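In structure tokens, the next block holds one chain alone, the form predicted alone.
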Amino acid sequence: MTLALLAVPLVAALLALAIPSNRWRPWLIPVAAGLHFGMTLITVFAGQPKFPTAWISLDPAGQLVLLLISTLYLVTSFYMTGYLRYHAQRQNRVFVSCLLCLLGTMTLITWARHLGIMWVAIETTALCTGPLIFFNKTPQSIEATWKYLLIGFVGIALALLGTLFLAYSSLHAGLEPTLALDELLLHAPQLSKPWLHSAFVLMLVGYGTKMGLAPMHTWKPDAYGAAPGAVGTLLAGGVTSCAFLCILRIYQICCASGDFAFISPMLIFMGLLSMAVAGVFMVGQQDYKRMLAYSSVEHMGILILGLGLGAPALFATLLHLINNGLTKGVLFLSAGNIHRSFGSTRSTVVRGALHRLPVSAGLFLAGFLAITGSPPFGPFISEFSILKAGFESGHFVASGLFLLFLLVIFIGMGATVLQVVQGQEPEDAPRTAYREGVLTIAPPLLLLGLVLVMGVYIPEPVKVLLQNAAVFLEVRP
């Protein structure tokens, strides 16, 4: 099953290169996504993944992220076929191939229990997503692609250096140098502390760059603003989740070594800093796709803050990982529809979207309420649980700042969203040939339904998966 999960998207990518039809090629995406999703369900729920026995195996944390990216990719794949039909005049061979390769590389990250393989896999995601951001071939997309690649490569280089430091921490302690996660966890208390601490800082900065944590977030507004909505969905809900899983690996090793007290203040600081930066740039933001990029910066900060609060917040943090990924899909896909109709991402141009695109604009408004933690949507439950864990663990200042930043972000984001969806269309507002269709409306509608379900009742299999992952990460020396 492991080989099949990795092989299906890669074989589909090769077929995409071979198929000459620009019209039929995009249908490879939902076909591969459907097969991948079916095998994921079998692996995660019906099968019994064995761990830790090899460099490539699936542990509870990997299962959770794999389920998220497979679900998000499946729903987005149908939207993508509708999107590419709208852009039928553009050659999509490279785009479709890279999109399918991205699924394969994200899958490998979830299965990797060797930090070297994990690093190679997440580096490959950058190579896959570069052409996706560049798809529109505008000056903005060219600039965004280069910025994404340059900043991402610097970050991933720091992560590689941190990975080498981690291997040296075992060598310096007189142990056999290794990057196998199981062996590192087994010998974590014996690892050299200075080298382990240096490795953590470098890997936090390096993989934090891929997540888009402040101040390493500067690629996000440009990349998310220039990329198609479906690509933004996979970046904000898929690639960043994989980067977070990479941070979970070094987090687990540090906890096993007894160094949680060392890493906790850094994680809390980075989390709050990301929320603060996001809040500053959201206030008065007139580009609604860049606004979504800063929203992603905010929620990556919430995830890191939850890690910093420790075991009491682990379940809520992992729940928020799921909720954020699904909600970002609602926002990016509906924003993509609005963009295609108005031909602009500026709130000074886009007004009264509810009149022109009632479903897409309604989804965009509902997505805003969900992502800012309004009940009864899923993010409300996870954010409230993180806040509760913060107060219960004695982090009163951090919890107070968390609440303050949430308020600022709600106000700043709400001003832009309401300006886009409400009011009357300007008489000179541009109008394109785009009309709402099933393939571009059903996917965000389905994702919104999932976000609502996660806020009202967490399905028992998903709840068990979350509990298993939280227990698995609670490693102590």
Contents of the next structure:
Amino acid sequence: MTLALLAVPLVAALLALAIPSNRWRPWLIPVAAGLHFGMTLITVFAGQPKFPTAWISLDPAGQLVLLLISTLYLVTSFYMTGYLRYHAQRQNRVFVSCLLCLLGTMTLITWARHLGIMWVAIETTALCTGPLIFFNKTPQSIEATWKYLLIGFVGIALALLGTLFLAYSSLHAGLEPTLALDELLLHAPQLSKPWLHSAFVLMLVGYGTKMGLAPMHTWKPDAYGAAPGAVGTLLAGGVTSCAFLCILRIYQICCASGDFAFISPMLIFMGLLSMAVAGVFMVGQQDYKRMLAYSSVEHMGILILGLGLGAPALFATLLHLINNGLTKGVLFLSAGNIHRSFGSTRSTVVRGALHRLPVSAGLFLAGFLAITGSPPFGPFISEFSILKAGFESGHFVASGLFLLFLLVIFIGMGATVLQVVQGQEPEDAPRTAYREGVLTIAPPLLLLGLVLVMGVYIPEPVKVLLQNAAVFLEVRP
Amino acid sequence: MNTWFNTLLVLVLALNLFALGTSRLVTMIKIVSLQGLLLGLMPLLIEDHLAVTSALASILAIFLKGMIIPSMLLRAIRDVHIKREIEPLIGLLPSMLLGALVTGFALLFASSLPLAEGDTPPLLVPASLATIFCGFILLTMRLKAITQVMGYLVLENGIYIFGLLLVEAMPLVVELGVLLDLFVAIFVVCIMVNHINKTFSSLDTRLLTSLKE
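Provide the structure of the form predicted in complex with its partner chain, given the form predicted alone shown above.
Let's see the whole complex now, leading with the same chain.
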């Protein structure tokens, strides 16, 4: 099953290169995604978690992220076929192939329990997503891809250096140098502190670049602005979640070595900084796709902040990981529809979207309410629980700032979103041939339904999964 | 064996400075490829009992960093008709001096690092740090897209040197994965360089500023 889970997307990617028809090729994506999702459900829920080898196995944290990306990918895959049908004249061979590769490498990240393999997998996601951002082949998308690749490569290179430092910390302690997670966790208390600490900093910066934490977030608005909406979903909900999983690994090692007091202030600071930067750029933001990118920066900040609060906030943080991924899907997919109909991402041009695209604009509005933490949606529960954990653990300043930033972001984001969806459509507003269809409407609708379910009642199996993951990560030295 | 190894490290450090001091792109690619070649030789020298797997990895590294990647880069600059980095952000001589400065700093700094007991070659950690710093200088102080890629390669080389300390921790799969990723990365970057040149009629990254707040 493990092998099949990894192999299906990669085989499909090769098939995509071989299929000559531009029209039928995109249907390979939902087929592969469906198979992947089915196998994911079997692996995660049916069987006991299997540990096939020490390096490649699925632990509770990996299960959670795997379930998230597989769900998100399946839903997005149908949208993708609708999108590629609309752009039927464009050659999509490389695009489809890279998209399928991306699923394979993201899966590998969730399975990897060897930090070297994890690193290779995350570098490969960067290589797969480059061509995806580039799909529109406009000067903007070239610029965005270049920045994404260069900043991403440097960030990941730093993460590699951090990974090597981690291995060196075991060598320095007189152990056999290793990067296998099990052995590192076992010997965590003996690891050499200075090397472990610098490894943590480098990996936080490196994988944080991939997550889009401020101040390494600069590629994010460009890339999300230029990429197709569905790719934005996979980046904001999938790749960032995988990068967060990488940070969870080093977090776990640091906790096991008794260094939580050292890393906690750093995580809290990075989290709040990301939220602050996102808030500053969201107020008065006139490009609604860039606005979504800053929203992603904000939520990555919330995740890191939650991690910094430690064990009391762990469950809520993992819940927020799921909620953020699903809600980002609603937002990016509906924003993609609006973009396609108006041909612009400027809120000065796009107005009155509720009249032209009632469903998409409605979804965009609901997605905005959900992501900013309004009840009854999922993010409300997770953000509120993080806040509660913050106050209860005595982080009054951090929790106060958290609340303040949430408020600022709500106002800033609300102004732009309302401008887009409400009001009268201008006479001279551009209009393309795009009409709302089942393939581009049903996926975000389904995701919104999931977000709502997560807010009203977390399904029992998911809850168990979250609890297992939180307990698994909650290691004591 | 250690003298040979140290000689190679000194050569790598000298190549850093050369790379910082040249404006001709062809020369720079050749310098970086020579550096990659020397790095590939190092595992063969450092280990007393050479395992087949690490020999394989180092031969692959020599092949990739010393031959394939440079030839891809040479083709890329031939396609876009660019020979020189005309106007770096800071001059060639100042950047060479800066490179020398960070090398000296790395040598001083490394002596205060808590290194593991045993026979770590004394120059290895400072050489790695200095190469990483020089890579950063190239990345940030040059404006042509292709030179920035060269900076990334130098940075990667610096990390590779540090990795020599940890051959046991890196299984062959991972080493091959790292090399393969590097290869694909340069491949993708070369395609992008071509597109940048076609769209903007230049490789000057200052033109890539339409996306901002």
